[in-house]
Amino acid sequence: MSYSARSRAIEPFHVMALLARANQLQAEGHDVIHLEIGEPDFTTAAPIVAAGQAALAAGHTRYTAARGLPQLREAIAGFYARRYRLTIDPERILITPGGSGALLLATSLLVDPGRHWLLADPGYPCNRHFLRLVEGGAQLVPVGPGERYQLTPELVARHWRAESVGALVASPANPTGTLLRRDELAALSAALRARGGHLLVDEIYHGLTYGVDAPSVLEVDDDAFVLNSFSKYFGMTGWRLGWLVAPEAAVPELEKLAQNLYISASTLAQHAALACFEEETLAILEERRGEFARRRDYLLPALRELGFGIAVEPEGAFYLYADIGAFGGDAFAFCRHFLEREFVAITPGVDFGRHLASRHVRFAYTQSLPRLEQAVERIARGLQSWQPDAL
């Protein structure tokens, strides 16, 4: 049977093979420590769950408008006013099925067949795959510690081509945890504007920053497109809910796309998300942010002491992107070794791009401090038995 070229071109998550093996080992009775999946270990906060239960009891089970519940869009606008001191018209906000739904809308609107977008390499893999889905292309720009793993105006100038039409950046970024500061966002916006390009910013990990607040690109560029999600800071991964902030002129086209692509986001999830912005909920989320900071502050020096190269301290998200060059060998084999020998699951760099991918791995500090301490003990032991050419 023949399938589409676009489907064949989209790569799987390579970590899923490791996850399947990890789950098999766990089913066999082994104690697997999961540091591979980017999902917080906390369950959804109780006030959000209660709001969802109340919505079900009240019979809120029908479709909403394609742009989402007006009261949720207003609540998000209020959140921008309190957190960023920005006045965002709720009419510019579209509620989507997860951050992925927001990315689907944005790429469908902005990407024509054969046109290219600049993306940092390493970066979140689905970004380039969504571009392929809409018949566009990802122009991967190698970045490293010198650029703090982010696109810069100089890189835009160097890599811009006739077919280039925009840049998609993430702040904080997956897998590196680095963020773009206000002046850097402004400079990047200016570089793209000078070339007639669009700027699309993934702000999904906003709220999960440590020692510094991440600015929104909307503070410096009101015409930028912003992706966000209730999954990470708000802890609603399985509820599949996100949002897109767009320029006012783009909203009618985006609403038309939403009507056709998914009708509307989950009604139950939208009603539950109204509780995200209550003081009681935000206090819980801030406690969790503090816990993630403690985890980072333990795991980062512990891995460096073992010999992992982490040149840039991550300021957000919940990941450490580590160079394994000191140990030799291929990242996928490295990850397989620690899973089979020490029952610690981590993600190979090949999932995040091509630039030096075979010598990098990602650790997600989405487990409790005692579990991270166990993981470090196992990794230290596993390094003693690691033989680069054995697998």
Ligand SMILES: Cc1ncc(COP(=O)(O)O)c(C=O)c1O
The other form holds:
Amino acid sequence: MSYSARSRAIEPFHVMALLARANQLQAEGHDVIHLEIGEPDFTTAAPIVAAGQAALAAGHTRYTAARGLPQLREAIAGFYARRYRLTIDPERILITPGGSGALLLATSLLVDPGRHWLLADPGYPCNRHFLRLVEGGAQLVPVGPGERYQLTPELVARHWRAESVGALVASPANPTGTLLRRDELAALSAALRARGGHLLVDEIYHGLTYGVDAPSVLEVDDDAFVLNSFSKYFGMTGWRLGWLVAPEAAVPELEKLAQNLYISASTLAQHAALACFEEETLAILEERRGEFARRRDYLLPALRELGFGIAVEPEGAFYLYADIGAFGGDAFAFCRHFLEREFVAITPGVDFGRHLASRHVRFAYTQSLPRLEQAVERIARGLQSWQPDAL
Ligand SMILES: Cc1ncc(COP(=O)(O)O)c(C=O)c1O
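For comparison with the form predicted on its own, produce the structure of the form predicted in complex with this ligand.
First the chain shown before, then all remaining chains and molecules of the complex.
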């Protein structure tokens, strides 16, 4: 049986092999601390769950319009008005099955075969796979602490090729947690505009920033495409709901794609998400944001103290991307060592690209503070037994 080249070109998440082993160890009775998982440890906030239950009881079990429930699109537009002081026409908002659905729509719309997008490396791995799926490609741009792991106009100028048609950036970013400021977004937007390129900004970690607010690219560029999600800040990963904000002219094409690709996003999830923007829910989400901030404030200095290199203080998301150069050895072997010896699961850099990937690991602080403290104790101990050259 032969499968498509497109499918074969897509890499699995390498961390899945570690996760399978972690689950096996757990089944054998070991107390595994999961710092590899990119989703909030909190369950969905009670008012959202109640709204979902009420929607089910009321029989909201049919398809919605492909663009999504009008009242949810209006609620999101209201959220942009309150949080960002932005007027976004609800007609420009499409509700999607997760931010992943928004990525599928955007790449399907904007990428022709053989066309490339600029992506920061390290970055979210699925981006390049979505581009491959639509027969386009990713131009991976190595980034580091110098540019706070983000694309800059200079990097765009240096890496732009005849086949380049856009750039996809995430702010805050996964795996590094760094943000793009308003002036940086404006400069990036200008750099792409000058080349006739598109700008797609992944704002899925908005709301999860600590001490600063992340500006939306829509504050400086009304023509940018924005993907967002109910997964992270709103804590609804398993409900599979996100959205895309697009320029008005692109909406009919996107609607057509949505109709064909998935008909509509989950109706139940859309009704539940209406409760996301109520004061009561937002108060819970803000409390959780505070908890993530406390975790970051604990884990960041604790890891630095142990010798992990975290050159740039992450201001958002719930990840720390750490250089393990001080300890030597390969990141995948390093992750395996900590899992086997100390039952701490972390993600190897290879899952986020190629640039210095074997020297980096990602910690997700999606565990309670006491669990993080335990993890740090175990990591300190595991470093004593780490032999970089052992196979
Ligand atoms: C940067 C980034 N974008 C998009 C996604 C997709 O998330 P979802 O489909 O749950 O909205 C993720 C998930 O981890 C992510 O980290």
